Structures are given as C-alpha cells and as structure tokens.
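The data below hold one chain only, encoded as structure tokens and taken in the form predicted alone.
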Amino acid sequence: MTASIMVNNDMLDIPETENHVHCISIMGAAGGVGATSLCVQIAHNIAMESQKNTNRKERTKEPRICLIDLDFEGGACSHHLDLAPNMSVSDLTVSTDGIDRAFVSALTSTHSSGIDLIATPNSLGGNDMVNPSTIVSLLDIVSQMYDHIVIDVPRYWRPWNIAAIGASDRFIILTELTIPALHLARMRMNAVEEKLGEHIRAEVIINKFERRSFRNALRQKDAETALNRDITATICIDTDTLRDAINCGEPAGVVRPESRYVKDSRKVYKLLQPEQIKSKRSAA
C-alpha cells in the first residue's frame, strides 16, 4: 500500500505498511548540528529498550531496530558505529524487481547493541548514481521487516529523502540556537510541509542548548517565534561525550550511559515513542 508524491517532475510512491513499524527521521537543519550522532544514539535506545523487554528466546527472532544512512557520498553513520558497510552504490543501481528480504538482509550490517544498519561506504558522487526509486523500493521493504526505523536524512534535496520523509512516523529538524541555523530550519520546515503537505509535520529540536545562560544568547522562546513553532525538545551541549563517542566508534550511550547528553537524548526518545507504547506504560 502506497501514496505518490511529485518530485521534481517524478512521481515517487511513500512506503505505507499496515504494520507496527514506528520511523523517526531526523535532518540537521545545517552542517554539524549533530544529526547523525542522534540518529545514532536514538536507535541505541531503542536497542537497549528492546533488550530490556524482550525475552532471550524472542531475541533470536526477526530483527527490531534499523538505522538508514541515506547520504551515499558522506554518510557517517557507518563511522559513528565502526562498522564496515555491506552495500555498495552498484547495489541501489538495479532494478527494483530484485529488492526483497533477501537482498535487504545481505546489506544490513550489525551493531553489538543490535542494530541493523544499511549504508554505503562513501562515494564522491554517490548521490547522483543511484537509482531513486530503488531506494524507494528499498525503504519499503525495510519498513516490513523491522519494529523500528531511524533515518538520517541528509540536507540535500533528494527524491529519496522527501519520500523517507513522507513515510516516516515523525520528522525532527536538528537545530541550534543561533540565527543562520535557526533561518534554515524554517526554511527546510516550510519547505518539506509544503511539498508533503498533509503527510507530514515537522517537529523541531534544539541542539547543543545551554539551560543557564547569563550571556547576551537567543533563547528557546526566541527559537519559537523565529519559527512559529513550539519546540519539541531540547538537548544540552556535552563536547566531551560526542566527541569521545565519535572517535571510539560507539554511540553515546555506551561510552557514557550516564552523561547529560545521554539522558536528554533518553527523553527524546520517550517524546518520540508511539502513543500505544506511551499509554501501555502509563497504565502500568
């Protein structure tokens, strides 16, 4: 089941499935905002959710949680992980007659926290090699065989992203708390809600967000109006975690489980469960 959309004169179908598949997208708003150490880190969480209720024999089951790099030329995903890439370039040139589990299973790579993850090494050009509506055909796929999907959505304007994004449960645009980041997430905002129109919302959190300021800064309420839009969330700066992180190939929570950046990112993904997960839990 499926809906199109036009993308520059193409129409793309959105993966629609009649699953429980939950998907979270997440864009940075600019270079370096922390996109991808977030997608990384959300799906962390997830993993680490899943094990907890989950027993040893159901964990041998289908897998539950995939993360998707979709920048085929400077995906770090892969990096922020230390994981070596099982799909090339080649293999979202083919025919979309040929994207089935199978094929979907034998690109994914795995995390020790359980993560599945599909990308490609990096390719000068890569953007502009693949076939889009492989990939369409790809994320739909994915979307039938995991619980869980966290997307990293590069900035560029690419027919995959839009239809990714189309697709996707709930939409993040990372930002930080300053002017020119602030002007491109409206605009990226404005931008996907109006090509997407009734499909999607987008939902904004701030990055790298100092709580005790006294200094001459913007603040969140200033972020607010700037964009006409409250914020989702927000998470603290924590230089020493990310950057620890990022060179040990890990995701923030497992080199410190215990740092602010960790436990923000902790309630952002509760903010971004499924409202049958919240209300289960609430009862309980």
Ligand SMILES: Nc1ncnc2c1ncn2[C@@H]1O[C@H](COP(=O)(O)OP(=O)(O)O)[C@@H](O)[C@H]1O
Second form
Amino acid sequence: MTASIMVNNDMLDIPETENHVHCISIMGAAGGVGATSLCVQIAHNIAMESQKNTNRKERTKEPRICLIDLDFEGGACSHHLDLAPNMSVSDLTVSTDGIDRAFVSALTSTHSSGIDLIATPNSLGGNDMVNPSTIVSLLDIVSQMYDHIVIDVPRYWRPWNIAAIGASDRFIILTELTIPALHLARMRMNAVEEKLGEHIRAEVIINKFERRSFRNALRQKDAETALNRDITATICIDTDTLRDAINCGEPAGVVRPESRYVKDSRKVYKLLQPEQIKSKRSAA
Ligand SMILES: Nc1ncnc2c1ncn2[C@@H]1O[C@H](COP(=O)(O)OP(=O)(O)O)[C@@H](O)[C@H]1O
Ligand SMILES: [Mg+2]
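Show the form predicted together with the ligand, please, because up to now only the form predicted alone has appeared in this conversation.
Now the complete complex, all chains and molecules, led by this one.
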C-alpha cells in the first residue's frame, strides 16, 4: 500500500510491497456494473497464481489472499463464493483495542481456492451501525497478515471506504460504457482524488465492453474524452460465464477458466503491476 492515512484520528499505515500490488480496491461507478464479480475474480486469479508459484514444501497454512466486502447492508461477495460470513455487524462495533490477528482470523471464512473472505451477512442499516475506527483497525491488521488484499468498496461516501481506498496501492473505478455510468465515474473519480490528493489515482476500467461497434454506441475514446483520462483496461461482456459463476456460487475462474472474461481479468491484474503502471505514467 502507498501511504499512511488519517481517518477519525486513526492512522492506517500499510507497508509498501515492491514487487507486486499489495492491495487493490474496486468501486463500481454505478450499481450493477460488475464490481463484486471483478473483485471475486481478481482474488481468484491471485489465489491460482500463488498456488502455481509456491511449491508444496513452502506452502504454509497461513492464507495469503484476503477478499474484503465493505458493504454491510447489501454486500454479495459471500454469495459469489457460496460462503457463510463469519463476521457480524456487532463485531464491527467493538473497541479498537480488541482487534488483533486472532480476532481477524476468527472472522474469516475460507474458500476452497484459498481466498479468505471478510464479510458480514447483509443487515438492513448495517452501514449505519458499524464503528469507523473499528473498521480502520481491522483493515490495518488485515494488511499486516496478508500478501494480497482485494476490497469491494461500496459507493457510499463513508470514512472507512475512503480510508480503504487511500490505503490501497491501486484504486479501480469500474464503469460501463453508458452516459449515466460515465457521469458517475467522473464524479467519483474527482471526489476521491480531491479527498485523498496525491495518495491515489483512479484507474478507470470499462466492464461489459463490446468490441463490435453498434449504431449510437459509445466508444472507448468517448469515455476517455468524458473522463479526461486514459482507460486502463476493458473487460468484455460475457453474460454466459458470469451467469454460470453466480448461479454456481463459484468464481468465473472455477466454472470457465478459459473464458474471455477470466482472460481479461488476468490482463487487468497484470496491467496494475508496478512496472506497468510506472511505464504508463511516464509515457503520459
Ligand atoms: N463482463 C460481464 N459481462 C456480462 N455480465 C456481467 C459482467 N460483469 C458482471 N456481469 C453481471 O452484471 C451483474 C452485476 O454484477 P455485480 O458484480 O453484482 O455488480 P456490482 O457489484 O457492480 O453491483 C451480475 O448479473 C453479473 O453477473
Ligand atoms: Mg457489488
């Protein structure tokens, strides 16, 4: 992660990792653009990659990838992985002194791929009940425990969401290529960057992208003009894969590992790596 950030008098301080992105946060520009699906699939890609790269002897019991769902009212990561969340909204009201590695370990549920999930069951008004400082402390401990973290950040303007974004190495705004979604993407991008200053720069990714050009359809160039920023990547529309994944309660990478969606999500993860970002920024 890139920086220390002060939220509600709590300092969220995350160690920088040189050779890979440590923490990615993803926010949808609008509801339904595919943010949760992408969080789950990127986490799965990382889990598969680390299984490949770690030989059996070196493999420890310690999990390496954590997926965090910060939506305590309408989150869906647990449904995508068919896991029962082990954390409840009341765990997020405890004093920050009680938050340590043992507390965090007790709150995770583990998917067969090795992804550890931190999420609560949905609870009406859940986002109004939690204690912001508790969440910030939890994020701090999680960042020390895991090699990789993916955060599904809801669109609500709450202090812990801003803290999570500010403490991430990469912040993605996921959008569709429609006028309302691009308006919202621009609004969120400007608001987050204004709030966090030089700590963060949003990477804009277009999901459900159609390569064929239809009459009256927007193009990638239109989005770049509207946002005044290059698009980092596009991810194809792949309705069959995504439908199978959600209906099976498995990441797309499990149900259709060779699908275009999964391949595009792997490309996205590569494009977010430090050397790619460095060369893109120096070219700009
Ligand atoms: N690339 C894609 N192609 C086709 N459908 C997609 C794609 N990405 C997501 N979806 C579908 O869009 C819907 C919303 O996805 P979801 O991940 O829940 O979005 P969000 O978290 O942004 O609200 C789901 O039905 C999902 O299967
Ligand atoms: Mg979602």
